[in-house]
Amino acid sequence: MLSGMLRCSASLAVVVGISFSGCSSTSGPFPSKELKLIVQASPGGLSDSVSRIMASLSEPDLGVPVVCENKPGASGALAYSYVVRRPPDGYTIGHAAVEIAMVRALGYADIGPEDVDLICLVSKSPPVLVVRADSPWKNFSDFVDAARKEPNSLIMANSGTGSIWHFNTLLMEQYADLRVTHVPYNGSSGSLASLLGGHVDAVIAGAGEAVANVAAGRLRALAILPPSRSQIYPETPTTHELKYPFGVPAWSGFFAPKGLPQDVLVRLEAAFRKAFETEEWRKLCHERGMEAEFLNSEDFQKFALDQGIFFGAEIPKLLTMKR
């Protein structure tokens, strides 16, 4: 009698463990089921922008859903923490702004490009200045001169504090020899509605973020910070003409929990490639200021690291400028 108990309970275990088994979310090819993209940032910028169109251009290669989540905070660190601690099954991936070279000399989270297996890099986002169209300031120079005169006296609002645009607004600071109070929001989105409502003054944000307000004439473009002139700006000079060579551009790509499968990594950068390659990514980018820029990731994973080194000795110096 027992034995025959225990010979039962011993093939039911076997059964139950053969059906556990066919259940297990990595049996197939891969994907079998939806991705999550988590994005560092608020609804309404330039990350979730991206983050979204390329999840929707992505998803019929893929044949699964790919559903945006956006978890903004801490210049990307709570998003970036979130996707590592995630089974590396290509199942959870994240959206890999250039604040993932910063969030550690910022010291809001230990990690970095290293700590992640990096997918590919699609785009990069030069920076604008802009103020309100109804601002006395008519360029950069008056800019300039108007916070010189009364330091701090300039309030201007970020995407967050240690975000590309805050960093890119201490390099002016640097650079042009000035001091403005800055205050941070969760997103470019924010700190342009409070630009527009007249509660701040000005605002340095992604090209394409401010472009639609430019052209409405509710905001002034007073310059661009790369070294060339940006297509939707035409008119407006660069800092480095004005003889203020600063400016970083933010970019963006995508990224998962390191040990990543090799198949399942060459499957998410062939699925997002081909997502770059089509039209509607290229009017995008054309339309939003964004520079198309595909960089695999191999390529990506070095060019990740560069950055990371030099965030890593600059983010501590201007943190510790003067006021």
Second form
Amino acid sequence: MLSGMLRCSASLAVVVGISFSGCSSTSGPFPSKELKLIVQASPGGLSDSVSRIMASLSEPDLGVPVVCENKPGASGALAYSYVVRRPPDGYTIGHAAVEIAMVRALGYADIGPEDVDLICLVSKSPPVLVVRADSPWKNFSDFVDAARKEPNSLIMANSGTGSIWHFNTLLMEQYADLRVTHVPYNGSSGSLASLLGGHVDAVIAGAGEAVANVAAGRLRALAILPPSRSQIYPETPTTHELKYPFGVPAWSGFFAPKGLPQDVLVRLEAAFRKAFETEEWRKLCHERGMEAEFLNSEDFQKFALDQGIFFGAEIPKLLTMKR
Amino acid sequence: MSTEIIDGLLAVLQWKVLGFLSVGVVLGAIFGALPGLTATMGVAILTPLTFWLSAEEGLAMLLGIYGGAIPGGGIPAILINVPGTPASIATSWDGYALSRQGKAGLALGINAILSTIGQLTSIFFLAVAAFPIASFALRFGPAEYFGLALFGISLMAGVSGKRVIQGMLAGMLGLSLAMVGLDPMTAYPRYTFGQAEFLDGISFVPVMIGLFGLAEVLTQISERNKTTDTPPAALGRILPRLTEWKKMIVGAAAGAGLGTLVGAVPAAGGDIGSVISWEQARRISREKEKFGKGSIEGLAASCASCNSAIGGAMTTMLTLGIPGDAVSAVLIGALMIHGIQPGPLLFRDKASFVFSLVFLMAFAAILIMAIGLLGARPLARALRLPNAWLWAGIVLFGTVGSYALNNAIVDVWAMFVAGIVGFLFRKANIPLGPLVLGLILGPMMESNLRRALILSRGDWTGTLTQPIVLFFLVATALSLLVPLIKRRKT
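For comparison with the form predicted on its own, please write out the form predicted together with the partner chain.
Every component of the complex follows; first up is the chain already shown.
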């Protein structure tokens, strides 16, 4: 009886779902025309690579082209605001980077993870603290001791004020009770070049961004910032092992305007999951220093909302921290 | 070592690899020639496709695009005064003047040949001195970048011609526009009027399309009744004569050398390199007065320098794993797809692959010359189109290109506003070159001066007396003072 009702309501839901998606300008099962994937960053960065690779890996399953379109600007705020104004029919989706949980606290746009329908998360990029190989600091505690001994004496470059790697630097100051002098660059290539050139003392950057020079023995990785060790830095301890439980990774996922029909959401999630499970995706993650991690819509929603609350509380505090 | 060179050469001497390379060069030229479409975009869009190709085939296509784009951008700069890429701005100064004199063929020929020479020179330096060049690039800290930018800005006087005061004012306007957007150090919004669209500042490419493309159209329309100087449809010969070669050689050498060095420094590329090279070639030239009015020396310096930035940027990328410009940032991703990690270890572990890349870029350079020379005649036919068609075409491509850059409508407005401003400036005889220099170099000068002062904890003297910085400061002072002293004497 109960199962009969469930089955009945389920099939009803499917019918309603289909008829609703049918109403939205196209007929037949989703997708019946090409999808647009809005990337919040310029061509060439990690967000762009993730989007383009995921798009081409999900095309065979979806059976329609997935076309990436870059709308960079204001830490992604422009792209996020653009996507939420599109009709929630699944034909316009966006790449959600960690900044979607940050832009409101940064004051760039009044938008956050609660304003969109999150489809799935596909990867996380852990931060890593690196110094030059010829520097006197052999491990994290050397570095902390030196920084504490004379506050603001060590100079750390970051990839831009308000960027995710800058916040990890600020978190380190807070958790390890130390103070450094910050020099913002425009992206990690600038901050890493200034470290290699001997202009600054240390940098927090994405694990993948620093790995080539760590492997070559030019840089030394002192700590990896998420709770678990990185596959590309197997030797490097995590901050959590070192009893300083701080660090937030950058991440990559996909979202749609709020009000996406359930069947379309399920369809997109399934397509991205298939793409996620391919060998190509594992390979890309490994080579670019990302951890391949899949969160379905529900778990991603929870995770992103938590991140939004975390950044909403921490960003104002960290930016006004006593120096 | 020699076996690795031969292995590297054999890996790319396959008709399939060379086929992809030619496809890439042609695609790159098309992307470069259409304002708003960039080499970065072309490489980024095609990178996922290389998934299904071998590393050599994939990189052949991408390096072809990279090499083809800037000479491609030179084509509209010469024919219709619309630089296809920021790097071709200096190319338009002399190239367009030449094509107005009925020497479009020669200008296109020089663009193709000198781009090739520039790229070959820089690749030669990459092959023989990658690590010294890279360590020179790393010595560029904030203070050195500030010195470079200041030196670049001092060229405003040179590119202003005789109207120095008007040029300075235009330069100031460029510098002020460069301040719009998030403060580079504190990320506090400046002059954004609460609009998120302005947080990243005013995009340079739409402004460039407006100032040069739209303004050119408006100027021609306003002068259409005085049809005394409509561009002659003549193409003229394409290959330079021996006497012209002799004139070009110094400018070309200066362009290729300076271009390689500037290109190697991360965050400084062909746009800055070509303007600096053009100005230096003017200084050492015997026919200074011809610069900007169709000097083949100026054109040679600019063209040679644009593409030599490629070798420089690739040197930084391959040796350090740090991108030298936007395109090489995308290429890092493409290399990683094929399991190749750029960085110091690449030269030890995969030396033959590095040589494959070197040969690919060298072959791409030769293809650029072949395609450029063969294509000059059909391309120059564009000049025979009725003016109205040409004008409509420029406005159409300018609008689409401005939008395509960031997919943002605000850029299209920026293009139109810049077009009207550029038109009014031309009517008032105010040079546009300094405005462009201010807009390109302003952010680099400001952010690096402020970074340098953070590093030195507010100490100016220590910062500005480091050797490379001092060199740039002296060069800046000389470039400003020498013309004054010379004028006194005469």
